[in-house]
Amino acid sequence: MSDLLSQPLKLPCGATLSNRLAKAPLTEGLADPHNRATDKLVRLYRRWSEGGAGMLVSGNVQVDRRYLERPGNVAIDDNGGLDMIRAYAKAGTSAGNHFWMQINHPGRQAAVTRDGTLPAPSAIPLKIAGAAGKAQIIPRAMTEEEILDIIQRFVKVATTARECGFTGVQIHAAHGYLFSQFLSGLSNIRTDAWGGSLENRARPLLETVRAVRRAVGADFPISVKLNSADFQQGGFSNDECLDVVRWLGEEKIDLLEITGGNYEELPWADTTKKESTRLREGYFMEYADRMRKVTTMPLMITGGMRSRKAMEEALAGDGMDVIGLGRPMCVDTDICHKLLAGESPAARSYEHELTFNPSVLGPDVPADVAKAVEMWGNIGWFFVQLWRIGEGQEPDRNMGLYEAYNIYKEKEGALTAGLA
């Protein structure tokens, strides 16, 4: 058995990851009503730190408290709570691993808007299946002043992360959030210097990377999370991605995490996949070789990797440098230790074991409603496990999808109602 997973990785900035496994960024929903870090996050990340990964990446920390991806987001926006941010960082590095803060702005995908608006590159609403007939906020096109302000907000959060004990940052430019919206020709139809050509559409991301690097210094890891593609006709394509990857390489970022999709096209949330697709590991591996040809930066893949054998093969093939694990770590916080020690041949793929019987919804429920409940129940199941760990309980592996869906709805509703 090879042992590539246990090999250290030296990053371009000089920092070293102790092994090739990472806890991928996952939205946690464990902040307080003021969007500050809590003891629940401290408890959760201490468990993950002790679990053996060489690096942890936080869930997205928002740069503007007015706009949240969900009500339980941590935000750093003059809302206090820096002592808890320090405790959060200390817990996440307690075993000597790296702990990077993922920084984000949701743009038009915000689930919470405190001023009733949704800032975006252009005034183009989301098109989400099942949302027909529902009231929807039309996004407003951001002014150039707002765009420049967002860049400085990312800088402020990054410098706060370093000062509070995080060992790196990740700039979120994927999954249809603000920088991803700027990159896509479907959501960015601006005609000024922030739209039109791909170079202009990539400008907010690249300007932010440069500004963050100036602020945190050359020795502090900066990562970017980027879609390999949006999987939408006319959206951010893989060919465009390769150009952006080249430009990010010129900025000398330390790690690129590859992913894909957005709220309009959710490849990771499709519960109707054929079994052959479900069993295929590494949802985005097919893009890795193309990216490796255009840049030498370390690459991280998250999504679908479960078996130790597949992880080792991905590392041996020189396409990947770091393997990100997400959902398995919501239940088994020690899985990285087990994989590294060879005690487990694979991380358990809980999402493929969860089943849903639409009959629990009662008669005459439309098929699209049943599918939405199944999807959100699947996603909510993992959120509930994080909440349980944060509250000092053990994960409930026997929880059903419908039960998880109802708990998720109740908790998210309470969080929204309690926002200060």
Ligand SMILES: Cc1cc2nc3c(=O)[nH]c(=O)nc-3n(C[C@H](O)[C@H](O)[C@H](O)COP(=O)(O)O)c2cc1C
Given for the second form:
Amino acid sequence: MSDLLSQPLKLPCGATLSNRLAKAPLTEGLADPHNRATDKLVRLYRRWSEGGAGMLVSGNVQVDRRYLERPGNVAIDDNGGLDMIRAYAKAGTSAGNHFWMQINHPGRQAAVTRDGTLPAPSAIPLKIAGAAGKAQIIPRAMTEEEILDIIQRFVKVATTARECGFTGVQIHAAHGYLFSQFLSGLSNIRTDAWGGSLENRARPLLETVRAVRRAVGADFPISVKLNSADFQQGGFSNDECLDVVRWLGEEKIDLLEITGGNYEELPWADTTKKESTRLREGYFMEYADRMRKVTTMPLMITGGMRSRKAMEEALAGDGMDVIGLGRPMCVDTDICHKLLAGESPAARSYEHELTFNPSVLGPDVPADVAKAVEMWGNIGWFFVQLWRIGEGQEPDRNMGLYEAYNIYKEKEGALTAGLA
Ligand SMILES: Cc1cc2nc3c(=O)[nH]c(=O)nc-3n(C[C@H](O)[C@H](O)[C@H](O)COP(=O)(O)O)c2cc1C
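For comparison with the form predicted alone, kindly provide the form predicted together with the named molecule.
Let us now look at the entire complex, which starts with that chain.
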């Protein structure tokens, strides 16, 4: 039994998490062609609810059906299906745990655009070729009217989440999606009130937090997921992050989830990195340490946390409040129970066990293409596991990376083609 991990946590809004383990948000790809929740999501979340975590965060739910992070995203945008959102919330809270909806707009990282455009802070394309298959589309700079509309969309989705039985919300401001694009001086070169100074670049996020708080009330948990840094020259830096953390603290949010990176530089996903990086636990811990020093609000650290020992050290020594677990939950859905009960010393790091031989791609394949297949194949392996569980199958621990990559590519293409 781990006493530290089993401690309840009272949040500023008054809600209590029953323990310190949380399922990190994991995009499921299990919505229907209208981007409504499905029985598959219900099945997956019932299983996760029974897995022991004090809190689950949903995969990112889109505020605008036109722009999706993936074709199988749930969107709440006058597309009906609220009964299924209720069933989804009920399944995710069936064991009495918290279940928060992560709310997002992908901006220029959208993999699906129903109107052929990519709204973004500025008309600056992603640097990586083939990102989300849409790098050839130059994003368009949003008008102020659109920014204000998006804030209202976040409010609408948050209030819908509350009405349908979710017990909290998380605003996604990390990983290079819209709010993260606004925060970075590389993707936001606006000269109006939404660009330039950090205060202006943080305005969309902060205005959204305020508007959501006004709408959901003082007693409902609001979380933000924020990059500790983008890890790019000229991008959102850790120093800038510290200012945003202070401002979010003033807004009295309930939990800040710490992460890092974006589609151009994604440290937690890049398993092709050298061995020392692969083996280090808590990818963002040194940044989280600095964040702890500037705020008293509850902090959740996600990224590479696997052993009970490292988790307990993060709680006791580094002042973290919640440990987020992502990839292990795609396979070992009951790992939180086992960690809490002391039955397992660590979650398994499947991402580091997957191997890839670039020769399967044929001769003369450029190194960057092979690297992209390895990285996205590694993530795709986890997507495939979630689809399996949603469809009532068991995860397949023996699936190879390249096999998963091909299943992922084919299925994602079919989902895109089938969108209504
Ligand atoms: C399959 C998969 C889907 C993910 N989807 C989301 C998402 O919807 N929202 C989000 O904030 N992060 C998402 N992430 C990132 C995770 O929440 C987490 O930050 C990352 O996996 C690092 O944690 P881990 O090392 O415990 O897996 C996803 C990661 C994976 C592997």
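Positions refer to the first chain, counted from 1. For the two forms, the rigid core is made up of the largest set of C-alpha atoms that agree within 1.5 Å on superposition. Everything numeric in this text was worked out from a predicted model, so none of it was measured.
Undergrad: So, superposing on the core, is the move of Asp364 at the CA at least 2 angstroms between these two forms?
TA: The answer is yes, as the C-alpha of Asp364 shifts between these two forms by 2 Å or more after core alignment.
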